[in-house]
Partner chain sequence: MISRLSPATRIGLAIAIATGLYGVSFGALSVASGLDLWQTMVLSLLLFSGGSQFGFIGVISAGGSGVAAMSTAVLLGIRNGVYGMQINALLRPRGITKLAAAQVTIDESTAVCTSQVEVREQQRGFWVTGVAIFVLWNLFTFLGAIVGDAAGDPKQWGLDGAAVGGFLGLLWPRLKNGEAWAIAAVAAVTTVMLTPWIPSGLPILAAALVVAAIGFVKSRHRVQRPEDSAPVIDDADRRIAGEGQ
Amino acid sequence: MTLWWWILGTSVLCFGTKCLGYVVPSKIMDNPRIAYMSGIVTIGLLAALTAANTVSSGQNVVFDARIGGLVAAAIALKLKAPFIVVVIVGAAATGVLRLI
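Structure please, single chain, the form predicted together with the partner chain?
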């Protein structure tokens, strides 16, 4: 049940963030620091999420088949594969390595 509250709370806050953009004076956009920081934090979060999903298992750091998934996905991206293909390649590489 509590998970429901976090889901609803997150949804409301994220919709609120979108709405906020439509009510603040557009002059704030002229502040390069806001735009720059927003870009930096997005890169940091996505990198952190990639790392956490690759090696963390609860509070343990584990190097397993997911590393292979990461490498395979990176190769797919290097070859300019579309997003959906990258996801499938990551899953397939991890699944196959786990079978071996």
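Please give the other form, namely the form predicted on its own, since only the form predicted together with the partner chain has been shown so far.
There are no partners or other molecules in what follows, just the one chain.
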């Protein structure tokens, strides 16, 4: 089985899961526990994705300029900067640290 079949299968599975979300009864979706869990899982997934992309390079764990960019973006986020400013600060800090 080639890589493209895996990509196609995963795409169909993701689209099917998304479509399945539209047929879930609203009674279930209005449950506060479901809403709370949805928020927690989303935050956890985004945090894991950010951490994995910050400290990994292939199969290795590396600490490089991306850590500085993440810290700069976190500081901008703490100062309640708009999202685009947070992204620009993080990218600029990473770029400057790579030049050093």
